[in-house]
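Below sits a lone chain in structure tokens, taken as the form predicted on its own.
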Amino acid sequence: MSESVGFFTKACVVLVLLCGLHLIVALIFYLSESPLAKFRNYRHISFISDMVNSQTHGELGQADNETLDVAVYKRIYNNETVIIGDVEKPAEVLESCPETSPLLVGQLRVEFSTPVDFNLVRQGNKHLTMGGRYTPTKCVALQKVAIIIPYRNREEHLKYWLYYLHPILKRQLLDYGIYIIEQDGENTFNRAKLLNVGYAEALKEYDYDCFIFSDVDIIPMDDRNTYGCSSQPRHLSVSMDKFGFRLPYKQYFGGVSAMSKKQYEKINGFPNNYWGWGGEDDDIFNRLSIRGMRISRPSAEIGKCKMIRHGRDRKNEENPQRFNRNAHTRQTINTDGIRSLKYKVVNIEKDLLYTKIRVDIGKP
């Protein structure tokens, strides 16, 4: 009888020890997975304004945009939890945005007879964050898009571009940022090199995977013409009023174009040595062809665009070397481009509507 009691006593002790071990393991697992535990060491963290959407601001009211200390709030989608102070609340689980946005309206009326000012554009785009950034609040955008605009002395054109494009881009449910790359000084304009600068500078701020290269004077006339990337480089300004709403020639890749990060790196970006007007877009077409890619386009109806009429810019005369340079793209594709880019940032201006980066890109 005593042997039986001893056996059961030992069994009970072992069982108690196993239960205790189980509880310890469960407690460690819980603490390691708890969203609150993950942020215990973040009692004093800097607040990043473009991680916050208008819904979250509404939950907290007036918030300090520099530091939030213990009252910091962060939406933690992978754990389906919102941390507000020390309180955990369920968070909305965001699904991916639809490939075709239900907010699109189709054909648009675009006209430039009514003056537009920056304050008017800001009033209509209060849901942006500084730097011309926007992220959908009801779904997760399919692409992170940087829109790059080469720029100098085109303020009136920029007002119209921002007035029309911000509403379009928001309806397209893009996670996007606007980058105005302004050439400093009075040297001959170099559109292609400014586009390379925009690509490099945008990637310093955010993990963009799609890049739109747009002239400041071209406005789409249909919001179904999505400013996004596809499996092949995409030409968006297919039928401009300047050309009678027709493609001027089959190889044309000018005006507004889109390339993914992978596509852009594959061709070494734009060439840096096209000073003055013309030639760089044909060089890009050559680069795409050399790397075995083809251009995709929307239909002529959806790809309609309107250009703001203007005269030839000073210090942007026709490039007399463009045809010779086009003939040697195969020899220059590996040595002249984003990998050989050199420039100096002069100033960065953060506006609600855009990030403007003024740069010294040298001279011919």
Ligand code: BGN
Given for the second form:
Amino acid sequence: MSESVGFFTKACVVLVLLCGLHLIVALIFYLSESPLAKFRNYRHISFISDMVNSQTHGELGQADNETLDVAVYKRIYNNETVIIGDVEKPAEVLESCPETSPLLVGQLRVEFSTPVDFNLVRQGNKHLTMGGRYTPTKCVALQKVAIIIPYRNREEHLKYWLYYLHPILKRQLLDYGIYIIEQDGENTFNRAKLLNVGYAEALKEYDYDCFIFSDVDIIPMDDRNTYGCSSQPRHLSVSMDKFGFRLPYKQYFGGVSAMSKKQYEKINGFPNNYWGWGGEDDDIFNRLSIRGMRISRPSAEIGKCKMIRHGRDRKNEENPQRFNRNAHTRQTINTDGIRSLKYKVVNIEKDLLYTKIRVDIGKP
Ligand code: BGN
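Got the form predicted on its own; could you also share the form predicted in complex with this ligand?
Entire complex below, previous chain first.
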């Protein structure tokens, strides 16, 4: 009897020891696994369950085709072969786009002798989504850019602008949207106020961090002139054919310019009370220098632009008050700008190539 009790006790002790050993070995294995390896296993399991799900629903698509997305995916997950099928790849898999896009070609031929047609431009830009939006698919864009164009009665120019710019902006790997801000009615044109409206309206749609303010008749002649923002406000139309391919004067900030949200907010946006032609761009320059910013520019070669020739628009005569207004930017910068902007949206049109917003901005 006592013999069998002794044997039973020994057997229990051995069993307890074996359990302890098993526990220790399991613990060592668990702790030695890196977090990445654990994540990888987790992803693996989740992909398998995704596959099972899609198979049960009969939706499994083409497996493992070697697109760039798949290649990036494999590299990040240690070259583990997984069948991807139609499973949407997680956003964090995409890397940031490079600072300098490898798709750029440099100098471009720009001419306005052959008319362009909206439908042809749409057909040539099938990569866009409604509202003139594009996001790179193989990498995460460095900037979210809203391009704002003040507009009235310039359809011919708009067609050229869209025809030339969409392919350039795509090659520049920008996450961008095009906003045409059309002044409603027949009152005197107000470029800067329309730009303010564009800023406010674009931000209602998306978390843009960079804003390009462009005239509808200016086309860049080199795709290395990035339509993006820098640490300082940037002037992009630095050597226009109209001015003999150089700056008309050192403080010139008209045509095409770029400002981050932070830079724009720092100057309270643009003045709302420049009705008619001229001076508003100089006021913006004054605002930037009052707030201690400097203008950055591309080189004269990269900054080459063509302007579509045209006569002076009706209801955009020279503003005789521009000299006086310009002399008082310091007094108006805080009271007149984006913080005091008032307007009424009349209509919003979503085209594949652009978002056109018609606005009532009042009169002088
Ligand atoms: C300048 C205009 C700019 C215009 C450029 C280029 C003025 C100064 C008012 C104090 N500035 O002369 O608005 O963009 O020419 O055309 O008129």
